[in-house]
Amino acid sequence: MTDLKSIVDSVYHDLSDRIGEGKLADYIPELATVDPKQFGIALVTTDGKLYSAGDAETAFSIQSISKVFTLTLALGKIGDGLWKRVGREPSGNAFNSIVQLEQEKGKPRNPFINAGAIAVADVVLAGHAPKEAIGEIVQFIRQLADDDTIAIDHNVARSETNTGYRNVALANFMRSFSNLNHPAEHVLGVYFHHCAVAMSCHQLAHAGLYLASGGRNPLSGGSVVSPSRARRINALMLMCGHYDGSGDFAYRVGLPGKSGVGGGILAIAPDKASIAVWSPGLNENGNSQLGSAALELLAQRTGWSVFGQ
């Protein structure tokens, strides 16, 4: 039997010298003020278990882990009809490519990308007002989590809004190819708001477990997606969860999984766990360096690799 407990406690003793490496995301002014040194492991299993290390109940900026929640609503309203609109295909350039855009006339590659996920908050904000996709988003991860308590952190918010001049652009380059149906400013309010979901490791790996679970939520026993969605969704995230680092992270750690700028990592081990790991200092590519090198060791040690042990 895998002893969790200590392979958590293991990789956090592990890498806790290297705690601060990498580089805060200081484009965005409010993660720049964020302190480097913090860590936090979160693993919950599908039968419930809870198994945490370090600063694992310190809420974080998720940024764009929020596009797996955001995705998974968007299939819930219009299923594969999104696909005529969003890719499936890895990018093989940086998440805010615009040249990619214009070369393939304003269909994103995928939607975890900036402007996949602008896409996909377009279809979430149809027959909304924004303020209202925007609740609906939040209450979608509080029923995930099964915490009323997480929100979104208004400075983060305000700060990618006053900054956010990239994604304005991604934003308007697709409305000027019609694959966006709502003012780009109606839907950049959408999705500046749901990458400022504020969680912990604790809260994120509970919310990820209906994608361990064949779709279903194994805390309540209600039904999230159907097991075909959720095995499609992981697929997603284990070739574009990691921009362009994802070819890398699938070699290294081979689990799905799905990273955001403010040092997060959700990670599914299918039919075993949800986790969650943040250390706010990026890599190259934008992804958590000692986030990364956790999950590896984590990987390693319990032998949840996708493609064997």
Contents of the next structure:
Amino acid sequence: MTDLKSIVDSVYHDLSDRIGEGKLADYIPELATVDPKQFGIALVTTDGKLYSAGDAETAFSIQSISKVFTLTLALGKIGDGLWKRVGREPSGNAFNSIVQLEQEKGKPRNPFINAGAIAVADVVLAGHAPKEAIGEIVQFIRQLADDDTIAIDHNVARSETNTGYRNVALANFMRSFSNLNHPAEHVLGVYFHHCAVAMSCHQLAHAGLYLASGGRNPLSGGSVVSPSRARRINALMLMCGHYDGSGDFAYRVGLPGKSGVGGGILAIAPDKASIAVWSPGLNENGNSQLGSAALELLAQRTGWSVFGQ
Ligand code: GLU
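Could you switch over to the form predicted together with glutamic acid (GLU), since the one displayed so far is the form predicted on its own?
After this comes the whole thing, all chains and molecules, with the earlier chain placed first.
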């Protein structure tokens, strides 16, 4: 029987002298003000046991990890119709790249690069005012985490709204290819706000449990998505969840994962646990440097991997 408590404690302990490594996502001014010397791990098993270490209860900007939740919502709204608008292939490009989008006529490679998530936000927006769509996303995340205190960090949302020029370009570019049905500023309002949701590792690991449990929330017993949809979202996380570092993450960790430039990573060990790690310093691909190292050690020590031991 794996002793998860000592594994989580040892991973934290073995990396603690590296806390502060990496570079903050200073292209979003508000994220440049975060204290880089923070590191948290939370692991929630499918039978609801929590193992955590470090700053596991400190809320941080989940950024692109929110794209897992908006993808889940968009698939619930239009099902496989989503794949007419967004692909399912790794991009091999930076998260905010525009080059591929021109070559592929406004259809983003996958729902986790910025362009893809903006198209997904457009789907979630259908039939709503932007405020309602943002409310629906936050409510969905609260329900998954079983925690009504989860909220948007409005300073981060404002900071990105004021400086997200590349995302404005991506959105308008897609609109020119008729792959956006709403005004770019409305879609980006939804996108910037869901990226600015603040959560702790503990809350995030709890929210990801449905992906570790065949689409059901194992604690409430409620169904979030079908087992096949959960499996497919995990597949997308594995192939596309770390941008142009996705191959390396699969090689080192071997679990589906989604990172965000706030320094968080959500990883899923199917039928075992949902794991969230956070440390704000990023590597050259925009993925948490210490968070990636923590998941690599954790996967080694638990023996968890979708590829076998
Ligand atoms: N809100 C960020 C952006 O659009 C998300 C990027 C990320 O977390 O990877 O640039």
